[in-house]
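We begin with a single chain expressed as C-alpha cells, specifically the form predicted on its own.
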Amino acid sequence: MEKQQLSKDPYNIVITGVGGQGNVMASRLLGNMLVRKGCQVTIGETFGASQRGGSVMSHLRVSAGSVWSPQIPKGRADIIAALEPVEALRVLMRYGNPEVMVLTNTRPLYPVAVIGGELDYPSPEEIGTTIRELSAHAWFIAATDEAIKLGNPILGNIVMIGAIAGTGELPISREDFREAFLNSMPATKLDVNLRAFDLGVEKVKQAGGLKPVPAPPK
C-alpha cells in the first residue's frame, strides 16, 4: 500500500464533543479511513461524565510510517473538529496554535448548570469571534440541523467527518468512508450516512475548502 503524503508528520487531530454525540464512533471511523490509506494512526480518548453529557475528546495522531504516543502535546493540534461549540473553545484553548484549523458544529448542547441558571453559556457571536481569533481557518457547520433533516441528529458526527474530508488536508475520499463504514456498521445504514458525509464535504467546499478533495479511485 502506497504511503500517503501528509503536510505534517505526525498530523494531529482532535475530535471533541459531549457524551451521546457519537464522538468515539467518528474518531474510529476517521482512523479506519486513514489506516486504509496506509497511514499509521494512534488514537487516545478521554471521557468526562459522558453518560451525563460530559466532555469527550479523541486524539488522532497520523503518520506516514511512525507510531506516536496517543496524547497530542499542548498547543500542537492541526485540526480540531468539535461536535459542540463550547467544546471547540475548551479544546482550542489547550491544544490550539496560530496555524490550527477548526471545524465547529453550530448547535449547542447546554449543560445542566446552564439550564438551571447557575452558569452562562457564551453567545454564538462570542464563540465565533474567539474561534476566528485563535485559529488560521475556521468553519461553522450546522451539522446537527442537517442531520435532523436526514432523520437522526446523531448523524451530525458523520457530517463533521465529511467536513474534515472537505478541507482536503487529509488523503481521504468518499470511497474511503464507504469502505470504513461497511467494515464496522450495517450496510442498511450506509446510504443515509453517505448522504451525511456528502453534506459535510459540501458545506466546507461552499465556504472555501483549502484543497480539492481526493477523488475516489476508478
Partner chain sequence: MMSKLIAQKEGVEYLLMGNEAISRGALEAGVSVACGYPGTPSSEIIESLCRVAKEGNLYVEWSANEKVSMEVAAAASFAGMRSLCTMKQNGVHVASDFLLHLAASGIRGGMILVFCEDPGALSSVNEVESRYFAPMIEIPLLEPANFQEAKDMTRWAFELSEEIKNIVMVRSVTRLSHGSGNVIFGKLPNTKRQAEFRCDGPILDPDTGLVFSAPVVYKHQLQQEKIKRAEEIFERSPFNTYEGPEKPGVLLITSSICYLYCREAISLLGVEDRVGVLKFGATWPLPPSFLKRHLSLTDKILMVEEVRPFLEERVKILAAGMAPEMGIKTFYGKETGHFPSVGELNPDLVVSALGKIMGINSYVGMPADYEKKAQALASTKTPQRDLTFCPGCPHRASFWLIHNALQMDGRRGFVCGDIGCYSMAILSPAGGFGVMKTLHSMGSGTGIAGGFGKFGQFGMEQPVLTVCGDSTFYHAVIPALINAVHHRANMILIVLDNGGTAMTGFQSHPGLTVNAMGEEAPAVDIARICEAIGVKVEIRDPFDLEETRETINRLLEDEEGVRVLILRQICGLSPEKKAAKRYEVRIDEALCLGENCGCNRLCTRIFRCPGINWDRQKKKARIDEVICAGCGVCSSICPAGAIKREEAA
The other form holds:
Amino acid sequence: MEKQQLSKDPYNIVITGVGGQGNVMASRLLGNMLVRKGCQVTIGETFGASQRGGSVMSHLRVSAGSVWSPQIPKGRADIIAALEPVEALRVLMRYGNPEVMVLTNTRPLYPVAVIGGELDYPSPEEIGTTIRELSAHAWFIAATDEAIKLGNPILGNIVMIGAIAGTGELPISREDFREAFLNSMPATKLDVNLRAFDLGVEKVKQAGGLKPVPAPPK
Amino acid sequence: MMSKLIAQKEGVEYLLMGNEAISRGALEAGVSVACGYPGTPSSEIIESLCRVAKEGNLYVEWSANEKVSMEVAAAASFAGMRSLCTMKQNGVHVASDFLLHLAASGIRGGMILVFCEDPGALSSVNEVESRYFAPMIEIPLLEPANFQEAKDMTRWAFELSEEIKNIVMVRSVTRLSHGSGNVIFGKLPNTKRQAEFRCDGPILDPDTGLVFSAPVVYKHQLQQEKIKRAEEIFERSPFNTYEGPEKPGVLLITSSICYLYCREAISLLGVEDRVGVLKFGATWPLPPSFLKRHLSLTDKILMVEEVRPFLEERVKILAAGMAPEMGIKTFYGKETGHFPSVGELNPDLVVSALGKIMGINSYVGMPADYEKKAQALASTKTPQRDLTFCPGCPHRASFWLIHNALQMDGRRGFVCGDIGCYSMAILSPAGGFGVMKTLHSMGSGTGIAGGFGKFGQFGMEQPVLTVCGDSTFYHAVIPALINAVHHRANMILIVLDNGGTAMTGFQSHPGLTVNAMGEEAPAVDIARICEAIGVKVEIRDPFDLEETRETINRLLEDEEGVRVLILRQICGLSPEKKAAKRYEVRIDEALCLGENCGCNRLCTRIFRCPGINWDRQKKKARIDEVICAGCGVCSSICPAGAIKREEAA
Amino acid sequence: MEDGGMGQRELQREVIDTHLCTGCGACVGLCPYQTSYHDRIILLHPCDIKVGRCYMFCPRTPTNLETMRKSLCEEKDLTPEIGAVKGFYLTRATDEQIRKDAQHGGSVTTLMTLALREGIIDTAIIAEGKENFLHRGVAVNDPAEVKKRGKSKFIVSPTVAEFNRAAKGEAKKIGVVATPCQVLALAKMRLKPVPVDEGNIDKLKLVIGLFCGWALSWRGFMELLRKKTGLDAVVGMDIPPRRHTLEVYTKDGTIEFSMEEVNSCIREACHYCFDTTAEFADISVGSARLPGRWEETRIWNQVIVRTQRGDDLVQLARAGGLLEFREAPGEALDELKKSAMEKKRTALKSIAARSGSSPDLLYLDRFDPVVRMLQG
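Structure of the form predicted in complex with the partner chain, please, following the form predicted on its own?
Below is the entire complex, every chain and molecule, led by the chain shown above.
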C-alpha cells in the first residue's frame, strides 16, 4: 500500500446523527475503506447511551502516517456528514469553519422536547439557509427517503457514505466500499448496500460535485 | 466470516476499536480465560472474545457481577493459566474486596484487570477514578495511550503479572475503548497451558502452596517487594517515553489518551521545538530515576490528565524528594487551575493551558467572525436532544403504569432507582414520568427501599417501591432482597425483566438459556429465587396496561412485607425483536382529538414515544414509520381510539 | 383564576387541594387526565388546556345557582330551602321483594325500573358496591339489574364518570341515580357551558336525586371499621333518626358507632355542601322522618317531585300500582326544609372557615339570593 496524499493532513471528518441511525457503523466502514488505502485513521466516538435518542458524533482523523487525537479540535472539520439535519447545525457550531463541506440527510428526527411541544424544530428552509451560510459547499440528500425506496431506512447511512465518496475529497472508491463491507458484514446484504452507496455518489454528482452550483438563469 | 481478531498473520494492519485491540493483546498473550460484567465503555472486550472463543479455545463468561468475574479469572490464574477480567470503573469498586485479598495472596498464571473509565461520564452516572486502587491495594497500573499500545500493553501486562506474581491493572478510557485506530498485529501463540491447581507443596510456596493472604505481615512485605520489582521494570519500560527537544521550555507529563491531546496541541501551536512530552504508560509505581532524568530537562512542567490529579500528586511527591539535587520545579496542572478536575479533556483545553504558560495567544481554532455568525444563526435552531426510552421500550410502559398507580394510590409513594436503561426514569422527559427519586449503584435501589420500608415506626406513610433490571437482579439485588424480607420491610420490588443486559448491548446473564459463548445454559429463574426467599411473586406484561396497573395498585394496598412484581417484556432492541414490528400503527386523523379538551396531545405531550410526532400544521398526531417499533402501546393510551394498530404481516 | 384559566390547574388549586372535591366523577371519563380511585379523584398527568370540561362541570367550581334554578325548574315551584317542589309524598314500593333489597322504601328502585321498562330511558346509571365498601357507577339496561343495587352507599361513588362513559357509547336515553353533588354536576352539564359533546348531555333523560347529609372518607372509615370488626363480617349499615349512631349490621349482630367516631371519618368536602336534597334532580328521594317507631318509618321514602318529567314518572308508578302512597304529615315538609336550611347555614360557616374570609364563599356566590337570605 502506498502512502496517500491528502488535501490536508490530518483530514477531519465528522459523521453525526441520532442514536440508532447507524452512525457508528458508517464511521467504521469509512475508516476501514481508508485504512485499505494505506491511511492512518483515528476514530473517536461516543456511544452507550446513543441508542436512546441522543445526538451522536464520530470524529474521523485521516492521515498519511500519524495517529491523531480521537477528538477534532474546535473549528477544524473538513467534511461534516449529517444523518439528521439539525445535527449538522449542532456540529457546525463547534467544528465548522468557512471552508467546511456539509452533506445533510434531509429527514428530520424530532427530539422529545420538540415532540412534547416545549422546543421548536427549524423549518427545512431555515436549516438549508443556515447550513449554506456556514459552509463552503453544501449538499442536501434525501438519504432516508431513498433508503426507504431500497427497502430499509437504516441504509440512509450507506447513502451518506456514498455521498462522501462522491465529493472526491478522499481517496476511496466503490471497490473499497465493497471490500470493507465484506470484511465485516454478510455478503447477502452487499447488493442493496452497494446500491445505496451508488445512490449517494450519484446524488452528489447530480448536484455538480464539488464545483459550486451555477446560479439559476435570471 | 472469521473474526479478524484471530488473524494469524503477523504484521498485518487493521482498524481496531480500542477494546478490540485489548482483546487482541490478550489473545497474543495466550489468554485462556476471560470474564467480565458488562459496563460501558468496557463491554466490547469480552464481547469480541466471545466471538473467537471456539477458534481460540478460550473460556469466556459474562459473570453475575464484577467480584464473581474476578474470582473466576483468579481461579484460572491459580490453575496456571493466563486470565483477563474486565469491567467499567464502578465495577472495580464492586470487586475491590476480593481484589484486596487477591493482591495479598498473589497469583500464578498471568492475570490482568482491564477497567475502562469514563471521564466526563459520557455513559455513566459517575466519573470516578479507580486508578487510586493501584497505590491503595499496592498493585501495578498501566495506561495505554493509543490503539497500538492498547494491544501491546495488554500483551505485556501478562508478562509483568507473571514476573511479579501479582495481578496488574490496565486502565482504558472511553475515548480509547470506543475509539478506533490502526493496529499492527503481533504473533498468536500456538499452544495453550494445561490447567492444574498445585496445592500440596510447602504452605508458603508461591507455586505449590496455599493461596491466601496470611501470614499477613510476611505476605504484605512480599507484596511490597513485588511493587519494588515492578518499579525497576518500569525504569526500562518502552511504554514510558519522551519525545521533544533536548531542552524543552515546557515539559508536558501525561498518560492515557491525553497523550494524543498533548501531541495535537503542540502541533496546533507549532511549538514542536520548544515543548517535550513525557508519556507514562506505567503510572504506578512511577520509576523515580526515569522521572528525575526528564524533570531535569526543564523548570516548567504541565501535568495533563483527566479528572483527578493522580499523576500530578505522585510526580510532585517524588519531585519534592529530588529537589535538593534537582532543584525546585514549577508545576502547572489542576492545582494551579490550568485544567479542571472534572470532565474529560480535549486538544483545545491542552492548547489553552499550554498557550497560557508559554504566553501564546495567536492560536485560532475557529475564526471569531465565523463563531459569532454560527452562534447567531444556529444556536436558536438546535433544539436539545434529551435521551429517552427507545420506541417500543417496555420501560416507558412500565413507568407509565407505576406513575399512574402511585398517583391513584395518593400517598406520595416513590421509586428508588438503580443502574440500567431505566435509570433514565430519573429524568422526567425521558419517559419516567417523575417517579424515580433516588439513583445509586447496582442493586442499591432495593437496599435503600428496604431501609425506607422499615420507617413506619417513625411515622413514614409513603409507599416504597424499587425497580431493577433482570441482569441487575442477579448482580446485586439478591442480598438486599433477602435483607428486606428477613427484616419485614414494607416495600415493592419491580423487576423490569427485558430479557438481557440491554443497556450495554444485550449481553447474556444467568436468567437466559444461552451463555456468553452461545452454548446452552440453565436459566436461573428470578421468580423462583424470590419464592425460595419467601416472597410472593406476580408476573405481568407491562404492555397489558390496565391489568398491570391494577396489580400495582393492589400490591400498594397490601402493606405487608416485601412484594415482588416481575414486569416481563423483551427489549425493543433485542435481536429477536429488532427486526420485526408486531403491529403496523397509524393515526385515524378524523378521530384524533389533538389539542382539544378530551385529549390535549396525550401521546406526544405526555407519553412521548419518539415514534409519534405532532404535526403542527394539521394539529394531528402522526406516526413516524421509520422510528415506530410497532409495540402498539400508544393505541392503548389514546383516549379517542385514534391510534389504530393491526398485526403486522 | 388570576390568569383567567378554567382548566385542570385551577381544578387542582380550587377543588382538589382545598379538599372541596366530592368525588362525583364529573371530571372523569371525558379525557385521560383524571380518574377515580377508591373514593378520590386523581389527577394523573398535567393538562394545560385553558378552559376544560373538568373545571366547567365540577360541582365545586363557581356556579350561578340562581340561573340554574330558573333554567331547569319552573319558577313557581321554587323554595329557597329545598329548591323546586312540584309535589311532596311519602311512598314505598308495593313489591315486597324490592323493599327487602332496598335501603328504605324501595321507591328509587321502583321508579328506575319503571323508567327502563317504559322506555323512558334505555340505560340506568346507578351505584354498585365493590369489595371493601368501595362503589362504582354502573350502567345497566335490564330492570332486574337495578333491583340488585338498592342499598344506600356511605362512600362516594364516581357515578357521573359512568354517565360520561355511557353517553359516549350506544346509550340514547340515560337515567341517573345521584347524590346532590352529582346532581349538581349533571345540572351544570345540562347548561352546556362548553361547546363540546353537546349531543351527549342531551341523552340525559332522568335524574333521581338522593337525600344526602354526608359521605365517609373511605380510608378513614376502613380504619374505624377495622377497629371493631372484620370487614368481611359487615352485611349492611344505616343511620336511624335521632339516635346519633351509625349502625353496622354484621353476621354476629349490630355494632354501633357514635357520631363522634363517625364524624372523624366524614369526607371533608361534605362539610362544604350546600344541598342535602338534590335540588336539581327530576325527583329527589330520601328516608322518611315520621313520628313513631323507626322500624315502621324506615320502610317509607320521602319524595320531592321537582320537574314535569319527574311528575310524569311518579304518576305513572301510582297509576300502575307500583308505588304505595301515604299522606305526609304537615310538619314533615317543614322539618325537611328546616334541616336543609340548617345544613346550608353550617356549610356557609365551614366554607368561610376554609377560605379564611366570610365574603369568600369559594364555589358559592355571596350574591345568590338563598345565600343572602341565610347570611341575613
